[in-house]
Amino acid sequence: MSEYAVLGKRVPRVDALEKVTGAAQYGGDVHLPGMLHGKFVRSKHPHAKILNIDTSEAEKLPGVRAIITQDDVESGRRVFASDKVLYLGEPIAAVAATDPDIAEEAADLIQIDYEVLPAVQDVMEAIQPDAPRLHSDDTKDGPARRAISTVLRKLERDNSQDHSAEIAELNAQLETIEGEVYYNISAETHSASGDVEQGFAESDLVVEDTYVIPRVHQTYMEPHVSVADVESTGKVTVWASTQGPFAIRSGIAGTLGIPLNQINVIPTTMGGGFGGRFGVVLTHVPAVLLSQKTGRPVKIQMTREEEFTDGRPAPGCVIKLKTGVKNDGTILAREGLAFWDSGSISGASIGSTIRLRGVYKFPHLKVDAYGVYTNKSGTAAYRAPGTPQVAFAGESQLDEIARKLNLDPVEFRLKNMRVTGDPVPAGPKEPKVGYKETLQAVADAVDWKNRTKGPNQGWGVAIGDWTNGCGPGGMFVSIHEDGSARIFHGSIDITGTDTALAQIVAEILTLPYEDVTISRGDTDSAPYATGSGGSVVTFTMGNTAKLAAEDTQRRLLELASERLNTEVESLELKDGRVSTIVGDPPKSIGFGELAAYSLSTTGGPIVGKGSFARKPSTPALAAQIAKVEIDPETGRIKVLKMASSQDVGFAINPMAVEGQIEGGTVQGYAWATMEEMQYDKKGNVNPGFVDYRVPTSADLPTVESVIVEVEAPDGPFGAKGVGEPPITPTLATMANAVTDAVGIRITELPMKPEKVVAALHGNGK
């Protein structure tokens, strides 16, 4: 690529001296005049029928405001339980009190009348016909008796010809099949391309195995906060903590029947996000309510246990997996069956079940999923959301194939990956892709072919793909008396995309980096801009970008023809300034006094627009070698060697793009080795960083990021979004590289010491 005076610079991030000084304002930081404090009031149960409600002790607690309950929510729509609660910690109602201490008290003294149901936490138990039921319309047919039932529909509306041969042999083919029809089913998508049949059928060697991944939380530091101020005219303004404050704005619109011109969300700071805080229910809309109510401004705040048990995490899932391959080492066929853990509302992600293709050439493909409900709380995004789960099944599969073949797992995927213009399983043609070059680039990295190992050592290589996101967004960008250019913007800025649009202003405008700044507007004053999540910011945005700064750049080069009396085409932008490209002596006007002559023209000021939906999807790919020693005493997994390489396109930021990799990296390795979600029979049982395990400084491994640049043919200069890629493989490769050190494989996440050692001795227990 070639030389840019900015892009591909180790530049600081725009926001890192008011984050590092604690002049950032987050969420909880918003404080206005005669605010209100709520609280909310919280099932003690995971299934039971509401009898009845009482709030009269409540109410007569000085300090007390208003207490809402569904009966508050005109629209209908869920936002609190009113017949029946369907997990732990679900909200029946809320409090606004004087003081967060009163709101508490208060909460306290609503007495709840229940009628206790059975509850279920466990994704396959609640598939079976006598698991409790949480919603009516729950029931659906397996894969088996779906591809029948397919038939057998066809052939009835068949008229041309008499069926009743095959259609009576399909019935009985459909009383002999068992346990395929599931309940409390959510959600389902399938796919399918060739014939698995027939693709197993002409296998060597077909190996199946049942992977389980726990749920677990995002785990950012700060909790889910909303302040509301509903004015006197009904104008309704919020505070939010959010990685979308237009699908915030949205959200509440919705559910509350306010038109979007009367809601304006003022996004805060926010201390991590990771998919999050898209949801709008949580906090936003009884806030609002409450305010509504009061006519006055409420916060509501979470604590960290009203986080766990009511927050959205990622789901955990149950993957049974077939696969078929030759002897050397050709992959024909998958099969793939996934349930996902939705919790009590939809919304799991069954979609990424898809990507138990990877990036493999499979000739025969089979994929069904389904979302279960469980008596949870609903989950959200993680970090390429499904992926992660995904890839350690179909990663971890491929290991096993390798070792049964004795076959390099390095040189095994690169026999099977696709290539440009290859067919997709259930998909269109590849687009350009960096799939080899971003696996061969981690082997070189750790010198993979000769790689060495100890006792208890392991080597385990893994990767993990993904499609760039992409959405619509606006931004403007205009030039200051001075030359210096401000960018105006709706988009949030969670990973250092700020910093990358600067980047590629400055460039376009060949402005020195520092003479960039960026404004962060409201609903109210930016334009729209997609939620940030994704891998979407950088690309999107920087689109963006690119288009209002070509846009900035136009005005610029029209004025300065002007100024100078030259032709357009003999212009140039160079270092703040329009210079002639030829003429002795060459002429040069600086932006400073071009933005102060726009003042006066009919054009106006300078200010560039850009505006951008959409361009086809860009996939990109993420992988990981590691080497790890294992205790076989203790359990203890000791990671002393983590390498991951990840195809970004073209780096705007290296350091940024580095940080990204470093991060998802460890992230995918704490949820590999100790991060979950524990249940029993009631809910959660570990709501707390006490109880849940994250990783410390003592506990994280160096990695060693591997930038690989396949340009993307529609992204800003070639660049693909950073965020969600580097957490897909390493759940894979933590696995992998176990087995490789003691020969025991671990399909049940996380590997924690105990389960290792029980997996040595061979007891499962």
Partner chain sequence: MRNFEFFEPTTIEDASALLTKYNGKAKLLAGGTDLIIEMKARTATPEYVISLEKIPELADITYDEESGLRIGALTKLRTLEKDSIIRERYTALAEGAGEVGGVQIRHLATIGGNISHGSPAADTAAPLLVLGAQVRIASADGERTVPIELFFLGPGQTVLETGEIVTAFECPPRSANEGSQYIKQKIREVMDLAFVGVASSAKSDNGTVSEVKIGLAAVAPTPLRATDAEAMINGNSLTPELLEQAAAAASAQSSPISDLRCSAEHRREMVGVLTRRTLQAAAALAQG
Contents of the next structure:
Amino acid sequence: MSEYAVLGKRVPRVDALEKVTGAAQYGGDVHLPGMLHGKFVRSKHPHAKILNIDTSEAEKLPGVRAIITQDDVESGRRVFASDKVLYLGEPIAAVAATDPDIAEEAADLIQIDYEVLPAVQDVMEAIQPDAPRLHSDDTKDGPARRAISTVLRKLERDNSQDHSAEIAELNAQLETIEGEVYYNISAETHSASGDVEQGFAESDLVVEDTYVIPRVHQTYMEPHVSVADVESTGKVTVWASTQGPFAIRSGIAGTLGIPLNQINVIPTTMGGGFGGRFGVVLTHVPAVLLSQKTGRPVKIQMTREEEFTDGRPAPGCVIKLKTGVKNDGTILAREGLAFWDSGSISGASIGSTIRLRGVYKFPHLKVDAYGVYTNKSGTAAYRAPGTPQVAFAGESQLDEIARKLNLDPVEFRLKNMRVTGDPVPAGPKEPKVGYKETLQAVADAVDWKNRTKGPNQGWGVAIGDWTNGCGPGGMFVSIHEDGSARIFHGSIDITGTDTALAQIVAEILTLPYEDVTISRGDTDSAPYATGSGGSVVTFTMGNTAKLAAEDTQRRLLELASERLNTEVESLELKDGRVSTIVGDPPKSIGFGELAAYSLSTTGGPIVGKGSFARKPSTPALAAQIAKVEIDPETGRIKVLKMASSQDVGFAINPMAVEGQIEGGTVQGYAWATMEEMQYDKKGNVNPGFVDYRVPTSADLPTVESVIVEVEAPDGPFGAKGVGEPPITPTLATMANAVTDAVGIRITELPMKPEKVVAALHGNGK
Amino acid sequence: MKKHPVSLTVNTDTYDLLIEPRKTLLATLRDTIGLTGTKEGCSTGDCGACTVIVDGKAVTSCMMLGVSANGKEITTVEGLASRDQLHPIQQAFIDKGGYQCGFCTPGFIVASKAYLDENPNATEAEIRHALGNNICRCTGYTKIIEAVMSAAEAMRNA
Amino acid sequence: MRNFEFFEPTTIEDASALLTKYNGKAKLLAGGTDLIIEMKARTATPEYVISLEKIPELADITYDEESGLRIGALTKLRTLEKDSIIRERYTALAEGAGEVGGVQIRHLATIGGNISHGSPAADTAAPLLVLGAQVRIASADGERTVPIELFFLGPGQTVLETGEIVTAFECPPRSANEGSQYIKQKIREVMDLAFVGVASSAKSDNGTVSEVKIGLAAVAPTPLRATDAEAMINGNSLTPELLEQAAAAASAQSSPISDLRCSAEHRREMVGVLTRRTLQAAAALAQG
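Return the form predicted together with its partner chain of this protein as a structure block, the form predicted alone having already been given.
First the chain shown before, then all remaining chains and molecules of the complex.
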């Protein structure tokens, strides 16, 4: 892509200086005069009726300014538990005081009387009829009953003829299916194509297994924080560390019944989100309520422990999976049934169960999924929500099949992969895709065919697919009298997206990268921008930036045409000037002169506008190969090599793209080997970094990233979203490598040393 | 509860403060002095975002009381660059893309500075081990380690 | 954190007097890496905190071939880990110290704190057990010395009486034909607490080993010596068969619990594996 001057270059990020000097202002760095500090009173039980809340002792503590409970939420929307708590750590009240230590002391003084109820933490226990129930109206049929019930309903509705005999027969069949009514169900999805029974019947080999993936926390390094300031007019200002300021604005409006135009969300620099930082209930809404009540600014900052007990992590799940193949390695059928641990509220990720189809042809596919209530905090998105879990199941099982059929796991996958134009099982046709190229690229990077290994060493390969989201965004580009350009917008930069936007605008306007600056507004000032999740920003805001830059270009040409007395068609942008394309003598004029001139024209200053909402996204593949070594006595897993390829469409800034690939891969590695939110009957038992382990630099080698560029037709300059895909294969990559090293197949993550040792002793899962 | 007079030298400035004994050095730096470059990521010493240098040694400032820092010399991320030049480690984090969200970055840069001062010829394995008290969730560490390695080389050649 | 009164005495006598005066309501502050975390969690809510940092004699390391090693209780773990004589002669202790947390934590944490806290999983406990450490304890009334084997009473419990402060650890001198090693079972390379910690020390004696000591951590209510295994090995040469028997004996002498980190079975099994490995390494070091 050498035709570009700025795109495709490893330019330093626009926020470089503030990030390395400590100058960047994160949510917790906001300090307002007279600011109070809020702390929560949290449930000490995972499931209990609240009998009484006594705040009298806390109110007497000097420095306490307000205590709120659900009674203070006029809209009635659930912010605090009032009748019943559903998980350990659920907020029941909040205190505002002049000092965070005083607020904490006051929170400890609030007495809650409970009637403790039986709790359920395990997803497979929760679906049983004798399980404690979190909500009413939560019973659903399992797949077999559902198939019959669907026919039954159809027959019952059909009045054209008498179906009573068939109906009686089907009802009798229903009676025979036991244990297929599920309880505590929060949601369900079902998809199918072809006929899986036929597919399995035609298969030479059918492999069936159950995979268990734990609940993990996004573990963004900055805990949730907000500062709210409610003026006497009722105007609400919230400094929020969030992935989506506009989502926060509408969330606060919806939860508290405040008009949208009375809320300004000022986004701060954000310390990581990974999908977990879109909600309003954790800190934003309580801070607004406390500020409303006290008339003073209020900061609420969650502790790391609160992040674990009351955050919205990624759901764990149990996946029953069955795959049928021919002896030559042709995949015929797959059937999956997933139970997602939603926690106490209907949760995220269940929709990703369909990704059990991977990027393979699957003539026959059936996928059923249920969300299940348990006595845990609710869940939210985490980097390609749901896909790492299902890819672990799907890719582990394919690996097992390849081993059984003695097929090369790379060749086996390549053989069955879909290509451009192929039908997607239970979906539309594939657009332009580069699945095979991406897998081949990582195989080439490690010289797969010539790989060698020593004792207790093994190689694992796996893939994961994901399609970036798309959303609305607006942007302005202005040209200053010095000829430089300024971008103004409202989307949140976490990973370097502002840098990509500046590169796009610089490229189109032929400016040096340094001459484009970028500025983010708050929700009062900036045009709407979609939230920074779903790998959406470069795709959406990149397209928006392209439109805004092109609009700017139009105005520059128009002004230059007036000044140079030349037709617009004969002019072009070149090196930050507008010049005649062919001209004798050549004429040109600088952007600065045009900007100065524009101030006295009828048309006015140079302001390019871009506004964009939707274009088709293109699927991207991530493929990984790991080499590991197992200590068979201690069960410890050491990664010797980790290579990670990804189809990114076009890498606007390769350095930033590599950063995404490396970071996502390591998060996947961690999920595979160490991360797990653990629960006993009382709730989460590892709410801190001592027993919830995230990897450090000492645990890993360099991640080798391999960029593959299969152009996305509708992406800006062909770019695809890059943030999410790299986490999707790694759980399976690691498990497959362990299998190759020591012959054990671990189906229940994480692969902690004890589990590896147990499996080597022959009692593993 | 009695507040204690505390005198700290932070970067180049001396602060004479009166603080409650329960305030950590981290809280003192951030809330009392107003130097917010040092971050609070876990407040249990496990993530390293709050790393500062006290009398030449990198420590997790969330585990140290402000009163215990009395009379000591403290360097925070704000104290590394001179008016017109970044510290080589800061420059390397920019050049190598050693940060994403940036929240852990001050802690990493300060911990790296203290470690490279102690061991200027550190190998990659030594650096990976020595920075194990710092958690980064975005980068997967590859570019952080590249940055520290290249800064070490630049500092050796300076 | 609850508020508290803060003291910085400059003598052991003054510190001890304060501890006695505020009996039950006071805590000693050394490196703070345990105490401050507990205070934040309100699992410790002392009304008085007595910092030991200003007591000068608590921070020295001295060694001579006659009297051996003396480590002041306030010595930072990072200092131990890097000290050349400790690395060479008391290797297991340097390794144990280096296994605690990360560099920043070890710049704060002290050996006195690591031991006085009474954790059965303390990384310096098993090394001190095999290095024959004596714990020096002082109070306003005088001093006493307790062998490290007798120091621990149970999780979080030690022999320290009201007003008593650990001032130093003393280990006998060691010669070049003695070696020691500490290994812990963990998941992460750094920043992990010990699932199991094992230290071994041995003296090389013409093809046999003697003065064998094996210390176990995180597998019983207190750190303990695997005395049965030691007895089997002393005076013998380390054959693979003997190592296996010793490993099994050490496992049998442990009494681990199951908790969120791992099961008792896993701990017991790791005691065996790590006993064998540390014995081999200690003997190899002893042979030079």
